[in-house]
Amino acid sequence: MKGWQIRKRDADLERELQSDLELEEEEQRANGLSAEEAHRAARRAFGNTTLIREHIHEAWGWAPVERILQDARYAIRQLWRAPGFSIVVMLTLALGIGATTAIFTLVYDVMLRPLPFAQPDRIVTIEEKVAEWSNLYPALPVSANHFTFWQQHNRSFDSMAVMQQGSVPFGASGRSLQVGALWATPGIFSVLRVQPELGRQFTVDEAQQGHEHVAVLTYDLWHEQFAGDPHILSKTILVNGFPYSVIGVMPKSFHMPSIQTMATIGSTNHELPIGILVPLAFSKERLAEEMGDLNYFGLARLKTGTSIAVANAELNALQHTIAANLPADEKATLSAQIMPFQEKLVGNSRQPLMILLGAVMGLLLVGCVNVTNLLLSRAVSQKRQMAVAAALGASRAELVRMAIRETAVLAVMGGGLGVLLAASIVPGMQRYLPPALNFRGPLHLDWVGVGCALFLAVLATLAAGAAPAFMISRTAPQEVLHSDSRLTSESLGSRRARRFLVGTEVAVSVALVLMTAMLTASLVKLMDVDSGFTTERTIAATVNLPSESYRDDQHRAAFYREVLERINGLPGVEHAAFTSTLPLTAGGWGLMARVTGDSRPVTQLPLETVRSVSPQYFSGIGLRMIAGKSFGEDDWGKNLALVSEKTAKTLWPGKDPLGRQFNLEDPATEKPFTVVGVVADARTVSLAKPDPMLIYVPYWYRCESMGGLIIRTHQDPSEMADAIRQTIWSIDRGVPVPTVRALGGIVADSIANRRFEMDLLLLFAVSALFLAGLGIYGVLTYSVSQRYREMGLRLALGAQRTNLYWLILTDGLLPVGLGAVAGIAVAFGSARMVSGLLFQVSPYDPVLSVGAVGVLLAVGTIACLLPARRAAAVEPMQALRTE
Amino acid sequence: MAKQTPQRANLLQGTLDMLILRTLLYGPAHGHQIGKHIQRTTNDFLQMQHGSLYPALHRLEERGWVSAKWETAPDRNREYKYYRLTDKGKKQLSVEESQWKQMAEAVARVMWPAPEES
C-alpha cells in the first residue's frame, strides 16, 4: 500500500473516532453531566485511542509497513548524525552499483536482449568450412551454388536466405548520397518473419537477373529521403545509377543487424545502416561456380522442434554429397556450421565484455567490503546500545533488524544514486557497441538495468550488513554491560574478520591492477609495433562508383586514373594512389594463385589475399620494396603483379620470384601475371597480426565500385579534405565520397576497442585501489584508537616511537601482503580468459605481477602511515591516566 | 486492560463480529450507534469496548462483509461514517448464526443433560 493511502485512511479513522467521541460526549451531557465531566467520561469510555488505531492498523495489515517506515526514519536520523560515514558509504555503493549496472546494461544489450524478430532463437546463421583452407579461414561464407542445393534438399529449415551488405550511390545523379543496402534472396522475409508495412516484398521472379530492379525501403530512409511520401510505391529511384521501382516500405520496428561477408571485405562502411533491401540475383556463371564463390551470408529459420544439432547433421550430409560430386580439379572437403544468429553477431565481443563485467563486479565487491568494514567499526561502538536493548528483552530477530536497518537505508540511497549514475553513463557507451549489434537505436537504461541495480542494492545490504548484524545479534548483554566500556577492545574474532576483509579487498584490487597493466602493456606494444607503413601527412578517402555509369573494370579504372592525375596536380600533394582496400579496414578478396605449370586441384593451391592498387600505392604509404620495382602507368593494360615476401617464399621457395608467372583465374581464359617486384611483409589487415600472403595486381586489371585513395601531402592533411572532394566531383558529381580522413585516424580506430577496454579497466582499477587504501586506513585507524592504552603502556615501558611505527605497519601490511598473493593467484587462474586480449604480453608476466603487488604495497603503506603516526604520537601519561 | 463490572461479560472470541453484522441487518449505522445498540439491547450486559469495536468494524470492512461511507446523519447537520451490510456480510451472518446455534446447543447438552429416556 502506498504511503499517501495509508495517511488518507488513517486520517479517515481519526475523523471517525473523533465524531463518535463527540456523540458519546453529547450523550453523557444529555445524562446530566457537566460539559467537562462529559468530556472526561467520553474519553474514559473510548480508552486509549492510539491503541485502538494501532489495533486497526494491525487489522489493515500495515504493521510491518509502519515498522519499516519507523526503522527508516530512525536510521536516517542516525545516519544524519554521522554525515562523513554516510556519504562515504553511499558514494561507494553508488559507484559500485552504478558502474556494474552500466556494464551489465551493455552486456545485456549485446548478449542477452533477444533480436527484434519473431522467435529469434530459431534464426541461425550458416557457414561453410573447407578443410583445405582451415588455416586461413576457419569458416567461410556460403556459396550460391551450395545454397541452391541446400534449399532444394533440406528438411530442417522453414526458410533460408543468403545475402550481402554494402553501400551504394543512391538518388538522382548530381546528388552524391550513399546508403546501406542489403542484397538478399526472397527468403529473407520469411526467415526474419517480417513484412513490408506498405506494399509488398520481392518475389522469386524478381530475384532473377534482368528483373531485379525493385527495392523495399526501410522506414527511416523513407522518412529521411522521401518525407514519408504515401505515394512512394509508384515511384522510381536511382540505385547505383539504375532505375529501381519502389515496391514496399518496411515497418518502423524493422532494423537489420550488420552482416559481414567476403564480398564486403574492402568496404569500410559496415556501420552504414541498411536503408534499402534489393533482390540478390545470381548470374548463371555464379550459380555454376562450385568452389570459387564462398561469398554470401547464410541465414535460415529452423523448423519448430528441430534442434541445431539435427540441422547441422543434415546440412553436413548435404555438404558431403556436394563434395563427392565436385570435379577433380576442385576437390575439397566440405562441411557446414550452424550457429544462433545472435551468437554469431556477438562474436569476439563476448570475451572483453565478460572481463569488464567481472572487473566491475570486483569493484563492487571491494566497495561492499569497505562498507562492511565501516559498519563493523560502527557496530563495535553500538555494542552497548544493543546490549541494553537485549537486556530489555529484544529478540535476536529484532536485534538483527536494528543492526541492518542503517545498511538497508544506505543501500537504497546508494542504489538510487547508482541508478542515476548508470543512467548518465549508459548513453555514452553507445559507440562501444560492436558494430554488428549497434542497430537497435539509442542505448539507454531500462527496467532490466534498474532491476539489476535493485538486485545489487539488496545483495550489497546482505553482504555488507551480514557481518555487523551477526556480531551485534550475538552480543551477550551482561558481558558488555558489566565491563568498563573504555576497557573493551575489539574481540579477536572481529579483528580477524576485518583483516580477512582487507585481504579480500587487496586481492581483488591486485587482480584488477594486474589485468589493467597487462592490457595497457599490450596497447603500448600494439601502438609501437612496426606496421610496415607510414601514416604521416597521409589522407585516406573512399569513393563509391555507381554501377550504371561505371559498368566494368575499364570504365572504373579510367575514372580513377583521371582522379589520380587531377589530385596529383593539386598544390601540396606528394603522391596520390588507388587501393581497393585501405589499410586496417579489411582484408581484400581471396583467390588461389596457380603458378604456371602447377596442375593441382584448386583447393590445394595456396589462397592469397588480392588487392588492386595504382603504381604509387607503395610509395604512398611507405611500403618497402625488397626486390624489383612497381609497375607504372605506362604499363597500362599489362598483367603485371607484385607479391609480398611471404607469398614469394610460398610460391617459389628458394627461387628468385622476379619474372615468374602465375594465374588467378582459369589459365585457359586469362593471360598469366608476371611478377615484377617483391614487397616487404607488413601489418595492413590488423596491427595485431602479420598480413596473410598478399598479391598486388594493377587497378586496370580489376577495379571494384568501392575504392580507396591514399594521398600523401606536404601540408596538414586536415586542410585538404575539401579540395579532394571537389576534385573528385569536378569529374563526376554523381560519385559519393563517403569518407575523407587522416590515415592515422583509421589506425587509431582499429585499436579503439582495446583502448576502451583499457580505459574502463583503468577506471575500475584506480577506484578499487582508492577504496582498498581507504579500507586499510579505516581498519588501522580504528585499531589504533582501540589500542590507545596499550601504546601508552609500551611507551612508558621504554618502547621507541619507531617501534610503534613498525608495530602498526606490520599489523596493517600483513593482510595486504596475503591479499596481494591471493590476487596474483586469481589473476593467474583466469589467465586463459585474458590471454586472447593480450598482444605480445604474457598473462604470467613477472614484471607486471611484481609491479601490481608493489603498487598495492605502496598504497597500503600510505594508508598505514597516518594511523601509525597517530599511534607514535600517543602521550604515555595521558593514555594511562584515562584509565 | 478493560475494567469489568461483575454483571458485565467478556465476549466470546468472534461473537462481536456476529453481533455487529446482526445489528446492521436493521440498516446502516455508524460505530457509536452500533455500540449503543448492542449495549442497550443486552440491558448493558454486554458493555461495548471501543478498543474492540473499531478494530472489529475495520476488520469486517477489510473482509468485505460491511461497506462504509461518510454520510450526513438525517437528524443533524454532520457527517458520520455509516457501515452497511454487504451481500457477502449477509451470507457470513447466516453462517455464523448457525454455528452459534450449534455451539449453544452442544454446550447446553453437556451442561443440562436431558433426562434419560427409558
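Throughout, rigid core stands for the largest set of C-alpha atoms superposing within 1.5 Å between the two forms. Given the structure is predicted, the values throughout are model-derived calculations rather than measurements. Numbering follows the first chain given and starts at 1. What changes on going to the form predicted alone:
- After superposition on the rigid core, displacement of the C-alpha of residue 653 between the two forms stays below 2 Å.
- Core-superposed comparison between the two forms: the C-alpha position of residue 636 differs by less than 2 Å.
- Once both forms are overlaid on the rigid core, the distance between the two CA positions of residue 802 between the two forms is 2 angstroms or more.
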Given for the second form:
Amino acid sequence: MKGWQIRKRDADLERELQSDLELEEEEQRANGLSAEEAHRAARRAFGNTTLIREHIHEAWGWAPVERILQDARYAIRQLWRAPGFSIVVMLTLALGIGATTAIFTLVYDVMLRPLPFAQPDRIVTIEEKVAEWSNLYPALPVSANHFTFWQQHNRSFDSMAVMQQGSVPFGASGRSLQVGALWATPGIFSVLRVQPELGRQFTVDEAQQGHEHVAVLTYDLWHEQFAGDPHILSKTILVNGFPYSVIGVMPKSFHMPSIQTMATIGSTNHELPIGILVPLAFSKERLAEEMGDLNYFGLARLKTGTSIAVANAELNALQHTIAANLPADEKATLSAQIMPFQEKLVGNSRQPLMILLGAVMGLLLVGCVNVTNLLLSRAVSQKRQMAVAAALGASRAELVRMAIRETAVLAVMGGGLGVLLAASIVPGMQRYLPPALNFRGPLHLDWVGVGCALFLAVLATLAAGAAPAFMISRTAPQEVLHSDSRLTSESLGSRRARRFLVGTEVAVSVALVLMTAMLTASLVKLMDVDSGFTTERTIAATVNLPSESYRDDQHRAAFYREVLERINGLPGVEHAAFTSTLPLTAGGWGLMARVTGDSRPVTQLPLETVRSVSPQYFSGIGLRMIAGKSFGEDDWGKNLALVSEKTAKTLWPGKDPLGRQFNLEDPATEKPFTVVGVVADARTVSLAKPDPMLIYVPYWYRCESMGGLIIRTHQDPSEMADAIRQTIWSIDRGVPVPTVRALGGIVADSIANRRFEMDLLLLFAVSALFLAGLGIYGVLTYSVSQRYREMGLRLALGAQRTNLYWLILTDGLLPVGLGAVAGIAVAFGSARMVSGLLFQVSPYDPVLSVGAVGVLLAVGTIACLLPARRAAAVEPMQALRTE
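Got the form predicted in complex with its partner chain; any chance of the form predicted alone too?
Coming up is the bare chain, nothing alongside it.
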C-alpha cells in the first residue's frame, strides 16, 4: 500500500473515531448531563482512543512500521541533544564504511566482477612452457606455428585466437595521432562472443597477408574521430601509414582489457585503450617455423562441459607431438598452461589487494570498537532511564530495541556519509591506480559498492550496538533505582570490557602501523638502490614510426640518425641517444646467443635480452663501461656489440670477452657480432632485481618502429619537451611522439604499485592511530568522570596529585601495552603474506616492530594526559559534596 493511501486510511479512521465519540456525547447529553460532564462520560464509556487506534493499526499490520518511525523520531531527538557524541560516531562510521566500500569496489572490480563477455568463465588464456628456459621464463606467449596446430587438432575449445596489443600512428599525415590497436586472428570475435554493432567482423580470408588492410573501430574512436558517422563503413582510413577499409564498429559496451605479450612482459607503460581491431596475418615463413617466436597472447573459449584440466591435458598432449617433431637443433621440452582469463589479468595483484582489503577491514574494526566504547559510555548514563522502563513492564526485547535504536540511526547516517565518501574516493583512486590494476577501464561506485556499504552499516550496527544493548538488557531496575548517586564508580566488569576493547583497537592499529612501516622502508630501500644509471637532467621520449613510410631497418635507422643529429645540435643538449627499450619500461626481445664454434641445439643456448642502441646511449644515462669501448657512428653497418658483465661471464667464463664473436640468428646467414665493450650490470628492467643477461647491438642492425630517445641536457628537462617534439616533426610531421617526459618520472612509475599500496596503508594506519587515540581518550575521560568522588576521596586521604596522574596513566596505558604486544604477534603471524611485497626488509624487523609499538605508546600517552590532568585537578571538598 502506498504512503498516501496509508495516510488517507488513517485519516478516515480518525474521523470515524471522532464521530463515534461525538455520538456518545450526544447520548450522554440526552440523559441530562451537562456538556462538560457528557464529554467526560463519553470518554469513559468510549475508552482510550489512542489505544483503540493502536489496536486497529496492529490489525492492519501497521504497528511495526509505526514503532520503527517512533523509534527513529525519538532517536533523532536524543542524538540532536548530544551533537558532539553524534558527530564523532557518525564520522567514525563514515570513515570506516567509506574507506572499506572504496577498497571493496576496487577489489570487486579487479578480482570478482565478471568480464563483460558472454559466459566469461569459459574464456581462458593459453601459454607455452619451455623447460629449458623455465629458470628465466616460467611461462611464455604462444608460437604462431603451435597455435595453428592446436586449432587443427584440439577438441576442447569452441574457438581460439592469438593477438598482440600495441599502438599505431593513425589518420592522415601531419596529425600525429596515436591509438591503441589490437592485432588478432578472426577467432577473437567467437572467443569473446561479441559482434560489431555496425558492419561485420573480419574474415579468415582477410587474415591473410595482402588482404589484411581492413579495420573494426571501437565505439569511442568512432565517435571521437569520426563524430559517429553512420556512413563510416567502407571508408578508407590511414593505420600505420597504410590505407585500411573500415568494415565495422564495435558496440559501446565492448571493452577489451589490456593484454601482455612477450614484448611487454614487465612493462610499466600505460597501454592506450584499444581503439581499432585489425587482422593478425602470419606469413608463410612464420607459419613454417617449427618453434618460431613465442610472441602472441593466446585466448580460447572452452566447450560446454569441458573443464580446464581436460583441456590442459589435451593441449599438453599436442605439445608433446609438436616437441617430438622439432628439428634436432631446436629440440625442446614443451608444455602448455591454461588459466581463466580473469585470473590471468589479476596476476600478481591478488596478494596486495587482499592485504589492502584486510587492512581496511581492520580500520573498520577499530572504528566499530571506538563507537562501541562511546555507546557503552552513553548506555551507562542511560541506565536509570532503562531501569524506569523495566520497572514499568518493558520486556528484555523492548529494552534491547530501545538501546539499539540510536545506534541504528547513527549507522544509517554514518553509512550514508560513507557512501558519499566512497563515491568521492573511487574516481580519485583511479587516477593513482597502477597499470597492473587498471586493465578494465573506468572505475566507479555502483550498486554492488553501495550494497557493500549498506551491509557494513548493518554490521557496524550489530557490532557496535550489541555490547551496550546486552548490558542494558541485563539491568536490574531495583539496583539502579536504589543507587544513591549518579556518579557511582563504574563496575569492574564494565571496566574490563573497556580495556579489552581498547586493547583490540590498539592491536589492529599496531599491525597496520608495522605493515605500513615495512612497506615504507621497502620503498625507501628500493629508491636508494644503485640502479647503475642516472636520471638527472635526462629526458625520455617515445617515437612511433608509420610502417608504410619506414618499411625496414635501414629506413628507420636513417630517420633516427637524422633525429639524433638535430637534437644533439639543440642548445643545452649534452647527449642524445636512441634505444629500443627505455629503462624500466620493459625488458627487450629475447634471443639465443651462439658463441662461434658452439654447436649445441638452440634451446640449450643461453637466452639473452637484446636491445638496440645508438653509440651515445651509455653516456646518455651514465651506464658504466668496465672494458673496451662503445661503437661509434663511424662503425655504421658493422656487426659490433657490447655485453653486460653477466653475459660476458656466462658466454666466456674466465676469459677476456673483447674481440670474441657470437651470433643471434642463423650463423649460415648472419655475419657474427664482435664484442667491443663490456657494460656494468645494472637494474634497467626492474629496480627490485638485477638485469638478466644483456646484449647491446647497434641500432642500424635492428630498429623497430617503436623506439625511445634519451636526451641529457644542461637545462630543466621540462623546458625541452616542446623543442624535442618540434625537432622530430621538422623531419616528418606524420611521426607521433606520444611521450616526452623526465626519465625520473619513468623510474617513479616503475614502482607505482608499491607506492599505491604504501599510500593506502599509510592512510589507513594514520586513521587507525587517530581513532585509537580518540578511543583511549574517550574511555579515560569517561572513567575519570565516573571516579570523580573516588579521586576526591584519595586526595582527602593524603594522596598526591602526581599519584593521580600515575594512576590514570597506568590505567590507560596497560591495555595499550597489552594490545601492542598482541598486534606485533598478529603482524608476525601474517609475515608470510606480506613478505612477497617487501624489498630488503624482514617481516620480523625488530627496529620497525619497536618503532610501531613506540608510536602507539606515544599516541596512547598523549591520549591519557588530558584525562589524567583532569583527575589531578579534582577539588576534594567539591567532589565529596557532590551527590
